[in-house]
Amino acid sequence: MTPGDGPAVHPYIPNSAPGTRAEMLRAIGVSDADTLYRDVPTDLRLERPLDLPEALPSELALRRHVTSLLDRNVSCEDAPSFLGGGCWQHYVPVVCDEIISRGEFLTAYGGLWYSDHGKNQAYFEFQSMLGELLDMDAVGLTTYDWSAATTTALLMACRLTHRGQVLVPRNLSPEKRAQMHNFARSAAEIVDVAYEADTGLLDLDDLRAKLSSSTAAVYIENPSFLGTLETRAGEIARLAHESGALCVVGVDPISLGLLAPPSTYGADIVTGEVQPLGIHMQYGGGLGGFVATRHDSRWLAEIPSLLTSIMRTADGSGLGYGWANWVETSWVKREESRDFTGTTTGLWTIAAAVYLSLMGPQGMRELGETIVAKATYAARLLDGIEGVRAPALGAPFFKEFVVDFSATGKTVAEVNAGLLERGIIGGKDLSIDFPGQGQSALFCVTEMHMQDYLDRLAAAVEEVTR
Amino acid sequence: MSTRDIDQTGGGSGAPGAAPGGAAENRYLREGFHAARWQEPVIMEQGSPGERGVIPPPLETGIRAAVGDPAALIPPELLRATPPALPEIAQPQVLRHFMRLSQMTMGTDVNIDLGLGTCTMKYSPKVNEFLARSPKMADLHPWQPEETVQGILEIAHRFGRMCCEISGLDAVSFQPASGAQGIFTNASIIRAYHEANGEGDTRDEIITTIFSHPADSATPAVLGYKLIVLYPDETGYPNLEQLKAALSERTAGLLITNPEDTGLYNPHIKEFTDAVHAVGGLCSYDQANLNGIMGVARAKEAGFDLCHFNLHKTFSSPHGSMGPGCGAVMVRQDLRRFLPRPLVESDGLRFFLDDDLPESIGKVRSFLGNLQVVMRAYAWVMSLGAEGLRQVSETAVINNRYLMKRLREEVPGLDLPYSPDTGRLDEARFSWGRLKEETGIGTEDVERRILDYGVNNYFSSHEPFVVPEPFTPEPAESYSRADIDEYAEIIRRVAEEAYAEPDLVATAPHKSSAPRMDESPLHEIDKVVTTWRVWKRLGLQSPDTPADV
C-alpha cells in the first residue's frame, strides 16, 4: 500500500480524502509509506497487513454487530440482582447521565483553570459536597477505586507517622486485599486483625495484641465487606490513637445521610467508593475511590493524587479553581514517588457532584432509611426459611448481609443456580474466600429492589432450598 | 459564517503564503472568539431550604409496617446527628448549573485539540457512546454468573486477540485502569518474574529514559526499585553505550517509550532490548505513542517482553475529564502466569474467567477494570479494520509532518531541538527557548494566549523541562487539513504578537471562561483549600478578605 493511493475514506479520518492526502504528501515531500517511516528500521517493520476482522465502516453495521454481542448479556435491569461487595446497583438519576454525556466534559482532559474553568469548578464542588457528607475538611479528586484509595491512605499514614505496619480487618474484600498486597508490600507490612465469628465485629483483643509502636494505622470499614456495622468504631479509634497510630475508615458514601460520618468516632483519614453516587456499575467500570483528610498542609502534601484548590481572581473579584500540589504528584516526583497517579476517574467526580446536588440532605437521609429498611425486610424474609440464616453475623447492617445456607444442605452454587433459573441473580458466594462462613453468600439490597423483588427472592430461595 | 466562507472570501487562494502543496491553506483565525463566562456561583451557595433535585424511591408501606422505623434499625451511636450541609436545589437549576460548567470546559468535541502531545486527543465516536450507555453494558455487575455476561466477555476476548495482533505479544489483561496503572502492572510483572527466578532481591534496578512518561520512573519506584534514568545525546535519544553502562546483574528491566515524547523513533531499539536481555532483564514497552505506528512496527519485533496500550488515547475511548481509562497490558506467553487475575478465556464454545493463576501479581484494580472502555475500543477497531488502523497511523504521521513544516517555516522564535532533519512520527517537541530569549515570552504565556483563539492549552512537556520552553503538539488523524492550518495560524499569530505586543501575550488569556487568577494556592501548599466549608470558615468567601490562609 502506498499513501498516495491509500485505502478507502473513513469518516473518523478527514485527511483520508484522496485529494487532501495527496496534497499533504506533496507538501511534506513524501511519496510513499516507506519514506514516511524511513526512520523505523526495515527489519522492525511488519511486512504484512494486521490480521484483524473485516472492518464495519458503516455505522449501522457496526451498531448492529456490537448490539448483537451486548444482547447476550443479562443486565441487572433484566434480572433482579443481589450482588454487591464493592460495586452496587443504585438508582442513577437521568440528570447525572445527561451531564456526563456532555461532550465538553466527556472529551476534556488536562485543561487548566483558564481553559477548563467549568470542569475545575465541578471538581471543587465534588470535593466540597463530599466533604460535607463525610464531615471532612480536605478531599482530593477521585482515584482509581476504593482499593487504590485505601492503599494510598495507609501509605500516607506510614509516612505521616514514620511507621511501617498497618492493621487491616481479616474480613477485607479479597479484591482489596490482593490489590493492597501487590502495591504496598515493599513499603509497609500489612497485618490482619481477626473479626468475631458470631458478630462480624473487629476482635478487640486481637487488635490490642497487635497494636504496637510500629503501627502506622488501623483500618476499619463501616460497613465492613461482610456488611456489618462496626459499632465499636470509637473504641477502635481510641486504641489506635493511644498507640500513636492513625485511624483510617472506609465508608459507603450512600449510607451517610443516615449513618454517622467517621469523623464523629475519630477517623483521621476516610476512604471510600464513589460509584454508588450516580454512576452505573458498568461491569465494575464505574468505580472511583476517594481520600479525605484533615485540612492540614502536612497532610495535604501527602495526598499523591490531584487536588483542586479554590483561588481568587487576580483582581480579587471572582473565584477560580485549579490543580494544586502538582509538585507532589508522580508526574513531577518521578523516581522519588512513593505513590502514583494518572488518568483516574474525573468523569465520575462530575457525576457524583451532580448526584449530591440533586439528592441534598433530605434525599440522602430518605435513601439511607429506605435501603436499611429494605435490607432488613429481605434478611428477615430469608431468615424465616428453614435452614437459612440471615443475617449470619449478629452485628447491625446497612445494605449487605451474609446469608448462611449451610443448614439447608445446599451449596451456594446450587442455590444461585436455582435462583438464576428463576430469573434472579443471587448473592456473592463466600465459601471460597471465607471458608469459615460455611455455605454463605453476601446479599446486597438497595433502593432498586421493590418489595415485589424481595418477596420473589424469598419465594425462590424457599423453592431451591426445599 | 463558516470556515469555508472565510477561506474563499478572506484571502485564501492566491493570497500570500499559498499552501506548500499548491492549494490554499486555511488562514482563518477566530479573532472574535470569547469563551462562555457564566460567572457561575459555587453550587453550595445556590438553592434554598426545602428545594429538592430528585426524589429517591419511597419505602413501600408493607415494608415499613414489617420493619418499623428505619432509624431504629441503626444503633443510636451510629446515627447521623446533623444532616450534611449539601445544597438544596430543584432539578432545573442543578441541570442549568452543570450545563453552564460544561460550557466553560474545552473538551476535544468543541476545539481543535491537537496541542496535547502524548495524550492523543482524537475523536471519540458517538456511536460508541450510544453503545456504552446500553443497560446491557451500563447495568452489569462484575460478579454476575458467566452465563449472563457472555456478550461482554466475548467483546473482551475478541479485543484481546486484536491487541495481541497489534503488539505481536501473546496474552492480555485489561485490568489496569490507566496508562500509569498499565506501566505499574508491567513493573509488577517484572518483579514477580525475577522473584520466581530467585532473583527478586538482587535485581533491584529499573532503567528508563527522561523522555519516557514519568510513570515509567514513578511506578517501579513505588515497588521499591532504584531507577536509572538515561538522558538523550544529540540525536534525541540515549545511545547504546549509555544503556550498556547502566546494565548489570542488578538490572530487573527496561521501561521505555518509542517513539519517545520527542516524536523520534529510536532506530536502535532492538539493540537496546537485546542488551537488556543479555544481562537477564525484561523489556517493557510503554506504547503511549503508538498512534503513529499501528500496523507498521510492533512490540514483538522490537524485542519487547511486555507492553501497554492506552485505550483512552490511541483507541478513541474518551478522556472523560481525566478518566476512566484503560492501560491494556500485553505480555509474552511465558509471562501470562503473572498477569493480574482473572483473565478472559474461551474454550471455543463459551467465554469464561480464568482465576487459576497462582503466580499472578494479584490485582491492580478491582474486578476486571474498565470494560466499558474496552467495548468502545473494540467498536473503534471494528469500524476501521486492519487497513483503517494503518490509515490512522499514516495520517497521524502525515498530519504531524504537515504541521511541523508550517510551524518551522512560518513561526518566529520556535525551534526543533535534536536531529532536525529526522522525521518525527506522531508528535514533535518544539522549543520556544529563542522566543523567550528574544521577547521574554515563554511557553506558558503562549499556552495561555492561544486560548484567546479558541483552542485548549497544549502539552509543554513532562518535568523536568530538558528542552527549554517546550511545546509538544500531536495532530492525530482526527484533525482535518483545515484544522491543522488553523492551529498553525494561531501559533504563528501568537509568536508574532510576542515580538510586537509582548504584554498582550504575557497577560493572556483575555477571552477565557475565567479571568487571570492569583495562582498561589496552586503552588503553595499552605494556601490550598479543597472544600467550600474551609473556604467559608476562613472567611474567604467575601472578596474583601485577604487571601492569606
Contents of the next structure:
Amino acid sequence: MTPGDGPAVHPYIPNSAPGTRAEMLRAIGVSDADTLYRDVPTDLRLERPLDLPEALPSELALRRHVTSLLDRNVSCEDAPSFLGGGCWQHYVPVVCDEIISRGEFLTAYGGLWYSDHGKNQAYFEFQSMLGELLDMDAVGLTTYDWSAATTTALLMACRLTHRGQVLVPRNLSPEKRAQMHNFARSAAEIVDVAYEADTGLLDLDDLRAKLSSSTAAVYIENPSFLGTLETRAGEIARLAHESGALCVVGVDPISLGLLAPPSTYGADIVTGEVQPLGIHMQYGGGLGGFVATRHDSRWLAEIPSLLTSIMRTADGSGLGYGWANWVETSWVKREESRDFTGTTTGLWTIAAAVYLSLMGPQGMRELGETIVAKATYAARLLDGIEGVRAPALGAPFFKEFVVDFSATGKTVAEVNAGLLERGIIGGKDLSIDFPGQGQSALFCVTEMHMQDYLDRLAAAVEEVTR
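Switch from the form predicted together with its partner chain, shown above, to the form predicted on its own and output its structure.
FYI, this one's just the chain on its own, none of its partners or other molecules.
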C-alpha cells in the first residue's frame, strides 16, 4: 500500500492488514478501533498519528538498522569494564548457557511437581548448594533481585518480632534504598544508620543510639555497597539481639568461598544476589535475589517464595521433588498474602545451580582468592598515582573499592570520559549519591580482569589526571 492510500500495512504486524483488522473489529462488535478508547478523556488522546519513520521494507533492512544502533554501544567485550555496584562482570562457563538454553528449562513455565520433575530437582539442588555456601537451613527460590529479597527479609523480621522499624546503613545502594522505601513504607519505618567516612564501617555509636524497643531488624551488607568488609559484624548482630531485634545480612555469594558465612557472626536472615553465579550482565535482567533462614516452622512460614523439598515416592522406587510451603506463598494467598514476590526468576536459579555444581567448594575458594589478589593489585597501582587515593576507605575490601580523585583536580565524570576515550569503562561515579566522599568512584575488579587490563587502567588514569 502506497502513502496516501490509507493506513500503512506493517510487514511484521499482521493486525495492520485492513482485512484482518476489520475482521477482528467485527468479531468484538465494534466498527472502528477508536470505539475501544471511548472511556479515555479526549484531552488525553493524541489526535494525530505518531511521528514514526516509514516501516523498513525487508528483514535485511531491519537487521542493518538494528546493527547500526547496537554498534553505537561500547560493551564489556569491546573494552575493559570496571563498573559494578549491583551487577558485576564475572566469567560464565559455557555449560551454564548450554543448560539453561534447553527447551525444558528455557520455554517451560513453572509446572507442578508431577509435571516438572526435572525443574523442581534443579531448584532443590540450587537451594541445597546455596544453603551450604551460606550455612543456612532453608533458601527460597529467587525473586526479582537483591533489593526485593532484602525488603522481603525486613518485612519478615517485622512480622516475626511484631515491631515496625528497621535500621539500614546509610551507605546502601541508592537504588536499593529507593526500592526498599517503595516496597515497605506501608509496613515499616526505615531509619538510616551513619557510617564512618574514613573506613566505610557502620557507626556503632549511631547504631546504639537508634536501637529501641521498636526495632525489628538491623540490616548490614558484607561486603557493603562500597566494597568494604564489615569487620564488626558480630558486634552489630549482638547489639541487635540485645534489643530484641533480628540481624539481617546481605551478601555477595561469590565471596563466601573465602569469607565466613553470615551465620557465624549472628545473622538470622541472609539475602543476596545470584547474578555473580553464572549469569551474564544484561540490560534490564539477569538478576535474582534470595532469602535464606534457619529451619524453624514459624520462620519458614514467613518466606513468601517457594521452598522445594525432597521425599521418597509412595512406592519407594525413587525420589520426588515438591513445594514444601505452597499454602504459605503469595501464589496461594493472593490478596491475603503477608508479602509478595511474584513469579520467581527460575531460569537464573538453574544457572546458579549449574555454576555452583561446577565450581565446588575448592573452586569457590580459589575464585575468592583470585578476586582479592587482583583487586588489591589494582588498588595499589592506582594509589601510586599522584593525587589518587585507593582504596579511599580504610576497611578491608572485596572485589570493589572506592577511588578518590579529589586531589587531582578532576571530577569523576572527567576521569571516566578520558578513560572511555582510551577504550576503558571506568568506575561508578559516587559524587552525587555520596557527596561526603568527594570526587570518588567505585571500581570493580573480578577474575575477568587480567593483569594487562589492570596495568592499562593505571596507565590511562595517570594520563587522564596528569
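Note that the coordinates shown come from a computational prediction; the quantities given were computed from them, not determined experimentally. Between two forms, the rigid core is the largest collection of C-alphas that superpose within 1.5 Å. Numbering follows the first chain given and starts at 1.
Relative to the superposed rigid core, residue 21 undergoes a CA displacement of at least 2 Å between the two forms. Positional change of residue 36 between the two forms reaches 2 Å or more at the C-alpha, relative to the superposed core. After superposition on the rigid core, the Cα atom of residue 59 is displaced by 2 Å or more between the two forms.
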